[in-house]
Amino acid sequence: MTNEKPKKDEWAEPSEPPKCLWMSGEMVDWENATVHASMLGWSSISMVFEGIRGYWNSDQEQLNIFRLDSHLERLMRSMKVMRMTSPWSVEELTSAVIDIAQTNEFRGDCYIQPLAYFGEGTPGYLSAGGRPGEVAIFSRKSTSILGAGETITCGVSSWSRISDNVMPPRVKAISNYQNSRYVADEMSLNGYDFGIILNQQGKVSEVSYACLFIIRDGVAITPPVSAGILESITREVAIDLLRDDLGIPVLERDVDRTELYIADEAFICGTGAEIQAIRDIDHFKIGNGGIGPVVAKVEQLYHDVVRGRGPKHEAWLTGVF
């Protein structure tokens, strides 16, 4: 990593395009990767996707893709809920992701995004009927914020989280992210970095684009999957690191809004967000307003794991070169 601190949202900013991407079984030059304008809108209604990070280890000259198998398995589950069948297996998509990283010669951190959508014969708002989906895999350079030493602010949004009987939040679907965009716009206008979303029962669900943990009396607490959160892979990793590596008890249970204000520490986690400490929520200072001891430990441990420093969690990594 460089000494310059990256911006919190730099992972989402556009960068120089790569040489090529993978579209439905073929490697396609970036400038030739097009779809017809008539597919705009309707193809996005049922589109599902994944966000996957690759981390460069300069000592080993290796690009490690983090939890690739878990991301692609979740993509398959998301496609199933959308009644979209996949012409490609997890193994075939794994090979495609590695080919993209190799072909684009990524010698630094990267962000990989598979998209699955209905191509020809897009059903629009009509029944999908189990049609096969098209898959495109994009990739680009990215910048990690791990180790930057920054903290974030959060506010509780006036928008509620979508429920499982409306738009299943456990599915990583493009349509679901309109919920988070409303929250993000509101928080931006109110001067916060991220928004915390309450579910239909008034309990804490998640943060826009990320999951949430609080620390109270030495225990890490996070809302359960049934609270309307995405079935987050990074959340699962954080639970494992806290419980198994750091020996910190973890509870998955409902969290009240005011419980956030009296937390000793709090942090968000996600593929894009990585691990970030929260310094205040609704202008209530969390702990001492900095990075607390538990969050500091889990962030450093996460940083070491994704970079491939140490053998303990090497099964979570897929080497490219």
Ligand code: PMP
Given for the second form:
Amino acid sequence: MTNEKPKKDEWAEPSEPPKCLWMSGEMVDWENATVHASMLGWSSISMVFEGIRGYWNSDQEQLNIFRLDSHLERLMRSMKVMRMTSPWSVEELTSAVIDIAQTNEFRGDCYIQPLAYFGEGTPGYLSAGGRPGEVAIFSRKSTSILGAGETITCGVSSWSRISDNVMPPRVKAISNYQNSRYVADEMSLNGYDFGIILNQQGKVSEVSYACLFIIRDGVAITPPVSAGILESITREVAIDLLRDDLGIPVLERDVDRTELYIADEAFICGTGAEIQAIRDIDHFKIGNGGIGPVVAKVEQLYHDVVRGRGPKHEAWLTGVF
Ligand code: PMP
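Okay, that one was the form predicted on its own. Can I see the form predicted in complex with the ligand too?
Zooming out: every chain and molecule, the one shown earlier first.
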């Protein structure tokens, strides 16, 4: 198996818009998919969403959407906590996602983003609960974020992670990303690629839009779901790949800040972030400052799995064509 990871990417900045998107049950031309200006602002505080990747397999001429069911189930859970009922089932949204990829003729990698929000109707966004949400699904072409072999730097942010009794991080709500924005801005001003966020207990939580693993003495360690993280699908995948495919023990437990500095290896993971090795945290070199052996293996395996190379994890893929 070879790592066909494409070169640096534009997943955040699409070059050309796709033909259409899906809004409340209908395919709508990109230009005509509008909402009224009065919907801006307050309406989005209750918006929840997902970020999903589709990977093109050129040998099979197939677009594989990775963990589509898990993402749509998490969207349903986010809607539930937002007290937003869903007019659409997971099965209906699955068909919508496939329809979008087919209609836009995505013969290449793509990024799919379902959004659920309280649409037009009774105002009063602070107490709109119990109503059905509307769902729109966008998608665009994308590629991987980093080229194979590249590494990232991280700093520990001075901002704390939001917490379950304040703004529950396991709900993938747009408004939660204000926390991530503060971190990302601070880190880019300080010259780091990503920020690691400590939770209210001072333990490591996650990265602005990804989860985190360290490797110590052959054991992979990641903060638990109660550490103020999003219940990440890639984190779950990484645990499976490390434990079952690579035979590396995995511990889900609290991680201290200084454990980051003395880790043998470290990586971040997420749908958008994929798997990226960390070479430096707060100017402490991690391992030898390159990609360590465990991260190299799990990264390679991840890219094989998402592209459908090898039959082992086919159940994680939804074929579009
Ligand atoms: N944490 C945050 C805050 C995120 O935005 C993401 C990306 N969705 C993740 C973790 C990773 O989650 P997943 O693996 O499900 O993409």
